[in-house]
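To begin, one chain is listed below as structure tokens, in the form predicted alone.
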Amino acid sequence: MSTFSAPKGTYDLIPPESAQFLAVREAFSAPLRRAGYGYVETPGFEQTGLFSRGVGESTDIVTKEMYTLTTRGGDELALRPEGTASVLRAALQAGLHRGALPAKLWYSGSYYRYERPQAGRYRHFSQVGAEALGAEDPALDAELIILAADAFRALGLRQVRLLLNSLGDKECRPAYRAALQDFLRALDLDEDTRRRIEINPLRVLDDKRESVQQQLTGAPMMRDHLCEGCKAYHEQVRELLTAAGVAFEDDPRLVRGLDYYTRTTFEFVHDGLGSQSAVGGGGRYDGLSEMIGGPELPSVGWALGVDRTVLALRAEDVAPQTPAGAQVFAVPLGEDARRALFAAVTELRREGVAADFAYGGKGMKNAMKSANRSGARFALVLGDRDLAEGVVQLKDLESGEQSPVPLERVVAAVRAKLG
């Protein structure tokens, strides 16, 4: 055993459990690729200011949860706590906003927040995200929501619910902000929360403490302050989702944990996960580009949690389709047979057949145990007598049937057996 272990609040992905994570990532990314989203990858750390300006100085992410460091050259850097700001920064730096719009991007990676570790909340976690940059269109909002809903459905999840809200825009939100501040200032709140009222009062609505939530009864709701443009926009999103057969619940208090959202805001939740029920979410962020020094660039996106989705699958006792293991397991008996069979395994792999090999000079009994544990359908057994006759024994590990196959035709014979 090593002297070292994974840091508190983190985890290692080890087979066979890691296959579930791969299956979830594939399920999330497949519909995005079909919809024309291209892959983007950004550094694991960025300038701290990118997140404090973009995510929001009033958020817990920035004030309490970011991992920050100062380089020897004096640069202030932070491990990325979320993906949107980094992807938008990369797109602006590459000049994608000057090309065909919307620029449709997807990404996958690890993110870092100094959280109190618990099931479904880690200090290192995995997400798949998507961003559509440079277009203000309710159909684009609906497209992304539908792609996420389809991904959850493809995984076999049936207990994921979609919550939907609108947070207005720069035309109607100021009046709502003032009304909400007036309401919150009259409540019995601690000093940190009172400071948050002045920076971004919507953050108070997102406070999970029961002592705060009890006082929020009767708080003004954004839906009652939406301008006509935001009302029409939100209704179009709702109509498109309904037409696509995507069920949703209107949640007037949904604000999510980031400051940059405008208009469409949504969250996917799973009731089998306890307090950490959110498995993904996102929304429109029409002003984020300007917040980080870029041009006006209306955009929308989401991030789906791989870790929590795996927990949701387990809560529903659903086994996602995982990548297939070895189809053929090779068992050589003797050094000459070892060289010949290794060459056959290499050829099988090059022809697209998943094949494994009995390494370490195992005897027949132990090698066949390894073959059975591998989950392979067939075993190739080659001994000195077989080699002298120019054949290899092809054994069906399900039925136990075994037959000789000419060594030079082993690839064709295996492919025929596998169909």
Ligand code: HAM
The other form holds:
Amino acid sequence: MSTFSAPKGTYDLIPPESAQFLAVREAFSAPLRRAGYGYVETPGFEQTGLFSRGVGESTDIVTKEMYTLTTRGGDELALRPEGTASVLRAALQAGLHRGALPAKLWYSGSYYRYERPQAGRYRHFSQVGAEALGAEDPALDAELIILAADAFRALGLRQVRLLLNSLGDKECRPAYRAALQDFLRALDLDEDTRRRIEINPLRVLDDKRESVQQQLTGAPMMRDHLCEGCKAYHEQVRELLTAAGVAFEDDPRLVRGLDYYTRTTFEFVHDGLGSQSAVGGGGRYDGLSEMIGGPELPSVGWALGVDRTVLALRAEDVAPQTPAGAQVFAVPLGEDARRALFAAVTELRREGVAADFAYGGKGMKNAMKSANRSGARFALVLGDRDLAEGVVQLKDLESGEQSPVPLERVVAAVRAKLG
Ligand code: HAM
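Same protein, the form predicted together with the ligand this time rather than the form predicted alone?
Complete assembly follows, chain above in first position.
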């Protein structure tokens, strides 16, 4: 242990568990690549204004959770709390909106929110995200939702549920908002919540407190106020999901914690995670581009939480397929053997065989322990007498069988054994 430890609300990824994180990232991103999404990477920090304008002045993310700093040069920067605003900013800056649309992009990285840490809620966490920019097409919303649902299934998760809602658009939302405000103003609510009614009344529906939820029975719901366009759009998304065999639950109270959503909104929740149950979420954000000074660019996307998905796998006792380690582990006995076997390992690696080596001049017993722990199928054991005879012992670590193979034909011999 050193004097320092990982900051509060963060943790390190250490082998062997770290392999699960890589497996989850791969399970989320491989289907996106196959569906035509191109990789995008943006800086870990942006101008603070991008998030306050994009994510929303009244959201918890902007008011309480951003890591902000003023640089020596006087720039106001924030560690990115989410990816959508950054990706849209990058796409606009690169002029992607003037090319073929939709521009389909995926990303994977670290995000930062100054939240109260608890199981499944961290100050540094990891997302894989996808954004489809510049098209208004229910099939695009459905594509993204299906890709995410299938990715959770492919990982072996069975307890992920999909919640679906529509938040309307600039045509029908204002009237609904006013109706909801009228309803909420008549309730018995604290000062903070009263303020929220005026800034973003929809967020009150999302209040987790029992005392608030009880009063919300009978609140007007967006789904009863959708305009014809939004209603038809939402119906198409639902039909496409049903046709694809993706189960969903209509959740008229789903509003999400970011202000940019319009029309389709959804969340994937896992029932084995306690209060931090959302393993991913997203939706359409047709007005975000204009909010950050860009042209009209209707878009849709999602981000899936890697940390929570790993927790979900553990909760369901599912082990994701992780990449294999070394296939062969080399154990030299003596200085000359060490040199010869190191050369053999280098050659094996160059020929594409995953190989590892007993470093640190361990004795036979400890070296064989390392070989067994490595998960390799075979050990190559080389002593002075073998070396004199120009052979190396190839030992099957499962059966314990061992046979000498000529040193200069070690690659071919190992290959033949590995099949
Ligand atoms: P979000 O719902 O804020 O959406 O985050 C997406 C996922 O990231 C969550 O469902 C959760 O799994 C994970 N996550 C969020 N905060 C934490 C945390 N403190 N600790 C651990 N995991 C966390 C967005 O970020 C939007 N940008 C999604 C989106 C993309 N919408 C449209 N495009």
